[in-house]
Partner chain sequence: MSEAQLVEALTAPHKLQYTYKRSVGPVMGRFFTALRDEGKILGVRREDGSVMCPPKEYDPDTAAAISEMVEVGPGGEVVSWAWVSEPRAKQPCDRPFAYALIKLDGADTPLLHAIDCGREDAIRTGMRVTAKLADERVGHITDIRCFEPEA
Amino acid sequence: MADEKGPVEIVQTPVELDYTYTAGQAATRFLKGVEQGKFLGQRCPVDGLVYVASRGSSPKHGVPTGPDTVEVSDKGTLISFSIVRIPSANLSVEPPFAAISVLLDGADSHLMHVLDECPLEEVRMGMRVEAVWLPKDQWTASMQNVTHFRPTGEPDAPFDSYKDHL
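May I have the structure of this chain only, in the form predicted on its own?
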């Protein structure tokens, strides 16, 4: 028999998940690099692609990337973005802001981060950006060392230079 009050339209259920993250060898290598102000990737032995931050294997070929690291630039190309306008308790940045995918120079995979020092209406694919680091005495083995990315002022990268990374 149907409930005469009608269907339930919304149920609010607070959820909290506490967990411990173990970085593993590849992520530890990456984070140790960030602690020194460097972005380190690993090269696929099959096709030579450089993955930043590597998970220790090639996602394309499923083979280990090996222990060698490749340092890439802290400058790159903004290849995708989303303007975030809705606040959330788990955000460390106040909306509105641009959440971006950055293809660092020398890398074949992208990083997600935040763009700042740029009006939202000027954010665009192909924009050249650079990492903004905390003062060196505050660095730890954390991506929080990079507070945000900002435009470099360089000309935009041509679409053909990043289209295969979308």
Contents of the next structure:
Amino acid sequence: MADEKGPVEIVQTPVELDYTYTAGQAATRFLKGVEQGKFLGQRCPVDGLVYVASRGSSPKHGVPTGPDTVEVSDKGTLISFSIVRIPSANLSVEPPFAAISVLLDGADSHLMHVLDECPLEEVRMGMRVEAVWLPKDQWTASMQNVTHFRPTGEPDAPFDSYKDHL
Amino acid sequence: MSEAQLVEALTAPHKLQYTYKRSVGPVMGRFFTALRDEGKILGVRREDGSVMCPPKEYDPDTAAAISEMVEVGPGGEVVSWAWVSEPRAKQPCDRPFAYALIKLDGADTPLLHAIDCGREDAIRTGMRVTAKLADERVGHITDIRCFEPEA
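Okay, that's the form predicted on its own, but what's the structure of the form predicted in complex with its partner chain?
Now the complete complex, all chains and molecules, led by this one.
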């Protein structure tokens, strides 16, 4: 028995914490929009910037956003990215893949997602991308409705169009 | 925002997991290997002749490297304990149990483990307990399934 297995060198000591996450008002509104295939943001009443997904307050001015929601596009501009090459048990995507920041058209804040249907060496700032949605009958109030983003094939956005959002 | 505009907040389960792996080193490695392959609990002898279980690689007083392994237990004495009345999913017993420091026979330091004795009034400091091994052993501290009161 000992000969076959060899000495013990590693033990696994997993830590596991079970939470119930409550989205709160702002994220609930956003997720209910996603449930209907829309990205909803909220506007800062001071400077008019649109946050998607809004946390319920303007980080610049410390005032509540809204109360109205603003629908933004599911297309946008890739403004930053990172190629993930290191596997991790909690990743639902096989590395290597591109983790991207997308500035949706009509939004002033960016959201993080995964870019697919694009060779990694072609991923670049300014690339125009769009959300790829699950079939409508599988939609839930979850960002998992969007499987990934993919290039639209449009010409790149000029740097000046997003430089203030980096 | 007026009351009328409030939406009912969504909730969802969220599981946070860290899948740690620990490299055990040569001394703890022999402890786990002997436990898995032979069902034996090993301690390590210090320079002054006393025995530490669980074993360490270095003498805590002199910092000398130590590696002489000696068998201890499987019986021992409860040094201290805390009752767990509502065990959680990943804890060693699925009914109320005690976490206890147990000084195994032949050892001079106590080992932290679970005592499965059914009821809180069935445990007391100084009582004799003995190790129950798991049916399938993999080289982990859970290869000792628990300790039970000595018959």
